[in-house]
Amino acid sequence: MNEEQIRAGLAEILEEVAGIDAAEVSEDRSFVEDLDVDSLLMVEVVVAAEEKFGVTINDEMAAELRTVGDAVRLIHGAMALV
């Protein structure tokens, strides 16, 4: 799976938990100051992305997550992993 497609894997989750329009998720953009994603539904963001791609992102992988291009990036180099 390349980082387009994790992406728009991210983009659907953040459409089901949050209600964000999946054209509105570029890597650009911010979870909090342009997506508006608070900590509890980061959290929720977080157990979808770990499901959908099975891959593992502990607490502090979580909490350095800034962008959507930096969870996309975390979740390619984790499936690189597996």
Given for the second form:
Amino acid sequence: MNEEQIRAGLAEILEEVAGIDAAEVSEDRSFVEDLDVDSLLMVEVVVAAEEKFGVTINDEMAAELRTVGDAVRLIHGAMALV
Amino acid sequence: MTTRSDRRRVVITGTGVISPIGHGTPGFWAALLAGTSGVRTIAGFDASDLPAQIAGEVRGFEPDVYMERKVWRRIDPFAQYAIAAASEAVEAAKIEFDEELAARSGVLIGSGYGASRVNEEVFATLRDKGPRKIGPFTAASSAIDNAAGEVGIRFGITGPSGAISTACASGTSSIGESLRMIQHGYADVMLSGGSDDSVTRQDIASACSARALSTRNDEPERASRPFDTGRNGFVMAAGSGMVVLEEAGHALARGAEILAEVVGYGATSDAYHPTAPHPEGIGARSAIRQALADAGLNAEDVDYVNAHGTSTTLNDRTESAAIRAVLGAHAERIPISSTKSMTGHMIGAAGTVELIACVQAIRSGLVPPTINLDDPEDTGLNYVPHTAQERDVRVAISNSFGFAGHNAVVAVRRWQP
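With the form predicted alone done, generate the form predicted together with its partner chain in the same format.
Then the entire complex follows, led off by the chain already shown.
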């Protein structure tokens, strides 16, 4: 799976849990400032991403995520380890 | 206690219903007058191993019509139903909560069991997948006050809010306590009512074990038969009833249509048994008496009783005796019906939905029937068998008697300025 496919998968999750239009989910967008994803919603996003991509994202890593691009790269890296 | 003359008067300016026999007050009311049963074989989950396999489920409910997906996906159906019913009530009342009114308004929503479905799912997830898979909003959405919280957020209401839980009396207790909040000046408007989605495996199994449910699985529509000697238990149902309660002067000042006045409330407890009512109905009698006294009404003023009428032998028998004890000879002159014969028992929603039926009876001059009533347990009382009756209803009372011996009665009267 490449980074674009991961971004598209993340967009699906964000639409599902937060009603965010897929077109808004580009790599430079900040979860908190641009997409209004607060810390509780972020927990949902991370758990859904773990299921969808078959990876483990620990809480410290999740806390570092600022932008969609951060999440895409983290998931991509985690998938490489699987 | 304040006297009636120095209390503020409280009126209903909007109603909303989500029920097994219709979504929206007009459809619900038409179904009641037509004697429509909402009881069917349970379709929402596999009930084949349960003694009771029938219920009054809310069918065809589309939460997208009432709220955004991101809202409904994280809350229990009981909170979704409350938002839907509240939206109808607010729209009907043509009320807008600007900043000033929002601060003078509150939300009180009764529920017997609250977020049953969310809680069932959480227990299963915790057991099967572990704590990390529990969603972060569960901390809020699993709570019994979640419906009130979500409705408050939806309308931006910033006065007092919360849940009230008195089992099957919750919807009536909620109206009564809201009435007092407005009477005594803590709020000018209350969005008040009840909501429950107790058609879950857990709730059905529990009520079966309490020997409370009808197991007439082969005849669902005939299973809820209050006051009929052939009854064998109540039928679990789901839904929500919500009303806009408003201080009368406030409603008049904004030109609102007044549907009825809420004039009295009585609440007592049996302190007797976890599920059975007191055999002499002492608490039930006392609650009816208190509601009438609170309203300044005599027994002869009552034109219609919407009975609790669950279709269990213990409740029906006790309630008939209580009505006779309080209303005396007048009890035989007025219609007494149980709309649970059609809706099933909507638990925390029942009391408010039944109050709405009383309001409709006052406005229409028609009282809804008790269906499935072939052989009445008390032949001297008019339980309005099978078909609606034309009656000039000026005053109606709605009875609710819950498990744990919670008794609540509300009296409503046609509006007279």
